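One chain is shown next in structure tokens, namely the form predicted on its own.
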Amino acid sequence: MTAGLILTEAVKRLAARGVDEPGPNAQWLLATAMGVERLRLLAEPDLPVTPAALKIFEQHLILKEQGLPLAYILGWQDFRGLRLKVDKRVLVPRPETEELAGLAADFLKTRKGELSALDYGAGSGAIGLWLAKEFPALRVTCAEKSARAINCAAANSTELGLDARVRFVRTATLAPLKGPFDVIVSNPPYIPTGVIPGLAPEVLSEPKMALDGGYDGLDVAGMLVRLAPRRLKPGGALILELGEAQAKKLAALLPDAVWKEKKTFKDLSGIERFVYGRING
């Protein structure tokens, strides 16, 4: 059999599934199962696939059309340029977050002094631990609600020799996180729990606290609103992702009497998706 063939039948029975971008998945499974770069099986159709790596190929395979993410059954995920470990402790890290850790990265470099940052639901710490291999002397504290996924994160930091620098807290508020911060930066809960058990299959295999943001989406990110202030330094920021149509909504909650300047961003697909906030000072 050759990665040419095994290809094409992959391709159509992950379509047939109703899997999105069946081509990809298909190529990163195969990839995977015989050790090659991905790029190579496009290049080399022809290329021989052993009995053994066709056997892990077609167990991955079951598992793709049974609707898990593929970055579960990698394994891991890349993110800005790291390869951080996701299983099924953590939320799957979006390319929209990519863009949530460059706003907060942005924001960085226009600080002065000993930089600290606290990563808010930090799952796989995807998004602190970027900052952290960005800035060497930045100080971040992930703090997240999961045990599981406090695991994972910590894992990804000792793989990355960030221990030094980093810190990992259970929380579920910002109570007892005193900071101060530099920058709170989060990608918080934000699906409204009605809206949940109609997510596709493979958002479904993620945790459930990490995507239940309560009635409207906003129960979350409005703690970090009203508790975010006495955390920052002066002239601090908030930074977070939402989905549509609830960015512009959280950003009218920032009193003016707080906080310096409100922002929203839209993502890369043009959907308002971030709120930006610094206080006073």
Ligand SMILES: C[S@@+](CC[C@H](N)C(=O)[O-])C[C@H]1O[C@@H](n2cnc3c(N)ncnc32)[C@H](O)[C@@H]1O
The other form holds:
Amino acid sequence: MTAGLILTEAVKRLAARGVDEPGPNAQWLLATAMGVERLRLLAEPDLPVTPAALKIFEQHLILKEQGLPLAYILGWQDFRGLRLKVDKRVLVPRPETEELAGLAADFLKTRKGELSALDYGAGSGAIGLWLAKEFPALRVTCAEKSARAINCAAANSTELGLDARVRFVRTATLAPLKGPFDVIVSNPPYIPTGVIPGLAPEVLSEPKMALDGGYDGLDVAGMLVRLAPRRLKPGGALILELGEAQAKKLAALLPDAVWKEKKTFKDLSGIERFVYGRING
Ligand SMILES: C[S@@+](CC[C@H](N)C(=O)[O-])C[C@H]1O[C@@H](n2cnc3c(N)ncnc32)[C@H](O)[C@@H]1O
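Here we have the form predicted on its own; I need the corresponding form predicted together with this ligand.
Complete assembly follows, chain above in first position.
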């Protein structure tokens, strides 16, 4: 059997199950099972597929048909050039969160002295670990409610050689974290509870704790807005990712007396998604 024929059949099967992007999903699964680059599959559809590779591919294709996220099947997700191990203990890092991490990096570049950052709700550690890689002297605290997620993030930190500058704290509030931090960056759970049952199967395979932001989706974000000012250095910033229609609403909750600068930013698909607030100092 050739790769091209197998891919054609697999794409039909995934499409019949309503899987998004059946082509790229099938290509990634087959390329990984064969141990070749995905682009090579496209360039050489006549490549033969060994029975052993076909067996692995078939098992993985069934998982994809059942609605498992591709990253869980592959066991990794790339995030701004870092390859992170991910599995069902953590949310799969999203492209828009790469933009959030970029905003935090832009802010840190404006700061002087010993830098420290808090990644609140760290999940796989994507944001905090990438920032630690990007800024060789940065100290990073990754805070997380889920012990299982912390285990995953800590393994990623070790794998990336970042343990000396990254610490992990298990907590469900900012209260035990004194800082002070130059930046608090967070992609909190922000999906309103009532919306969750209607989400796609891929998303429903991810930890509910990573999704459920309470009645209006703003439980954790609201807590961060209230408690962040006393944990930031003078002139420090809180930078958050939120869902559609939430960023402006949250920005309006930042009192002018405390927050010297407030902005919202759109993501690359044009959704007003990020909130940036900088305190006086
Ligand atoms: C949307 S996920 C983000 C994960 C990761 N930062 C990313 O962007 O891929 C939210 C994370 O916050 C954690 N979390 C939920 N409620 C929390 C709370 N009250 N305190 C700390 N972490 C919380 C979840 O376990 C989950 O790992």
